[in-house]
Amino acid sequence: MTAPIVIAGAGVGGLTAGLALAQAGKKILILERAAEIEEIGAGLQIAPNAGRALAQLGLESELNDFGLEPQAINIRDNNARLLARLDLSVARQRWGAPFRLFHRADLQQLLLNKVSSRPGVTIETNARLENFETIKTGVTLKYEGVAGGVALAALGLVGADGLRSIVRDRMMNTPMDALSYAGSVAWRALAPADEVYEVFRRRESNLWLLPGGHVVHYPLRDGKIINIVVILDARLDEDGEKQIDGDTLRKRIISYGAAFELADLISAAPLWRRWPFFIRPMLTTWTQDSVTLLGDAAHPMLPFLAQGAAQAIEDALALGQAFAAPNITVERAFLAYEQKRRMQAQKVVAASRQQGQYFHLSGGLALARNIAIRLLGGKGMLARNAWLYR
């Protein structure tokens, strides 16, 4: 019986890895360790980048049934000034495919229901990877499964587990790559449409820039609800609430210098719940023989590009792809696949901490900066990170 190439995590990345390896012909197997395949409810930016890369494996037609596609991206200051407006509507003819908004469970149930009717995949879940170990053959690796411990020999291991990584703690091994705080912390909430105001409802995303933080929102399942996230520049232990309600939030947004407009719409979600953001060293490999990181796992970014699943998903693309060569083996795939990605994936990395210092500025520094956007406008805005898209 052919051994499977295992996949340690099913999250978005882990998904699209199976899906883009099952194309190649392999026999997979997805280890993961919730007891269901699911996600806390959040907004999910696809980039046309993405985009592309799930067409390729065959889901236009669902992103199409499930993506909401914005129109434009409007870019405001604190005060509530309109700085750009982006036009959103010349990506697909700019970039082979739209921007798509998703509630992140629906594309991860998308996924899990296209890779799940292919032959040759296997999903377990309550499976908790243990240990591992490369061996001629590949990778002999134990888990902890409903049943117990199971030992299984592998031809390969994809670590798709996410920024804390079981798979990269094996592989790295140094308290050299522990985790690191980056700084800021995101409140995530849904808010019902019907609740806020008659602009935010509109199809269109919206970046609100403010001393020491900014705040995205966009609304979700065709406009039925609206997704915010409001991101703050915070000591980690100065915020220990895991979860707080919207009037709590409102108060402390307003402390930032925020309109009451975008005041108003953070009071009208009920519930917010808090994400610390993490970070982890920049790796200069990410594969061994036959063991490989994947997503976050390989190249954790903070998210103010959008380009975390994004990037993800080009990787598993790219995984696929590295397995097209004829008989190649799964070390050389593996490498190959990691020298296509692992330089883009780093500038993306960098880009995205950059972009955060530059979204909460303050100051004079501030007004220079909401100058500059204004000068540029939406196309020269749009342009400024038109190298993502391509």
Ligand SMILES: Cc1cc2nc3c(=O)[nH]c(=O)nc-3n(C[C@H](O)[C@H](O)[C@H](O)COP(=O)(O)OP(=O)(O)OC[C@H]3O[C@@H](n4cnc5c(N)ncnc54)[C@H](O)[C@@H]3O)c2cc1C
Contents of the next structure:
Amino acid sequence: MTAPIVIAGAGVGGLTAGLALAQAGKKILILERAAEIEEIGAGLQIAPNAGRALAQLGLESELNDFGLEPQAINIRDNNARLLARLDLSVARQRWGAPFRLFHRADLQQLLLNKVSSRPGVTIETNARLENFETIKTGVTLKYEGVAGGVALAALGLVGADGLRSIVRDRMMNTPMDALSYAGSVAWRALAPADEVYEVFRRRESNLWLLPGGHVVHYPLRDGKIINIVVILDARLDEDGEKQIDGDTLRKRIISYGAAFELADLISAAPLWRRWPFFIRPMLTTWTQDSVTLLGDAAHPMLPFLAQGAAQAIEDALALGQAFAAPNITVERAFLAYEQKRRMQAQKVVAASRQQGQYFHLSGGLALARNIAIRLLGGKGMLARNAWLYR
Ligand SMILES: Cc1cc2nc3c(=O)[nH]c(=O)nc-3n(C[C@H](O)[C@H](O)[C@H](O)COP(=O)(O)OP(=O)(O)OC[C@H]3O[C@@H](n4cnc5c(N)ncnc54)[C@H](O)[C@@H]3O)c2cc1C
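Swap state to the form predicted in complex with the ligand from the form predicted on its own:
Every chain and every other molecule in the complex is listed next, the one we just looked at coming first.
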């Protein structure tokens, strides 16, 4: 019996990698430590670069069924003045796929359905990867399953196990690679659409720039719910409240200078969950023999360009394509994949961080930024990010 390639983690990255490797004819075992494959959090913007990759993996019709296509992005300052309106209707023609907005659970489910229907793919939940060792013929690994510890021989291991990746920890094995707090916290919530102003129910994404923060909101699931993310620069209080109600966050956001329209939107959502942001250093390599990293495990990024999942999806496609070369070994395919992806993904990591600094400017710098956005206009603002979507 052929040994499988093991993927640790069934997030967006791991499931898409399973799909891409199965498409390349590989036998796959996906290990997921959670009891059930479900996404916490709420909305996910899937930009054209990721939409194109998913379409190549045969998901176009599912994307059309479950995704909501926003027609524009409105950028406003904290006083609710419109700075620019980016017309997204050009995306399909310009970049080969539209922008789409998903409930995370829907995207996760459609990926899971697709990958489980592929021959040669096994998915095991309640299966936490504990350790691995590279050997001549691949890798041996140990995981904790429902029935206890399991030892397994595999042809290769893909660490798609997220920001706090065990595969990365074991591979790098240095305190220099530790996580550090990035200086801002997200509060995330869903509001019923009929509780918010009509203007916020439109099929559009919205970005508000505040001194020391920003807010993103957009409709999901045919416009029935509104996904809202509030990001504020703040000191990390590990013991602080992990959930708060809408009125508490409303008061907090007013202290960041938010207009009343935005404050009202915040109180429309009853419960807000905290999400502090962490970063890790950039890696000079992702691959060691027959072990490689993918998605947040390889290149965690701040979500200010909405590209974390998109880059994980691009990784997955490239990983599958690397096996197209005849008789290629797992080691060589993993290296080819890393060579194709590392520079671009790390460029996105750096750009995401800069985008956060730009969004959170205050005082005179914020005024100068707002003038620059007005001068660039919607077309210019969209063109700024064209390198990501191409
Ligand atoms: C507020 C916010 C908004 C965002 N918005 C967007 C957006 O709009 N668009 C976008 O593209 N990206 C966005 N992102 C980023 C995106 O969510 C992540 O980049 C993406 O989910 C990473 O996917 P992943 O599969 O690499 O990792 P994860 O989603 O973290 O999945 C890792 C999986 O591995 C499992 N796991 C961990 N350890 C083990 C182990 N030892 N054994 C087995 N399984 C294990 C975990 O349980 C998990 O299921 C956002 C992020 C945040 C925080």
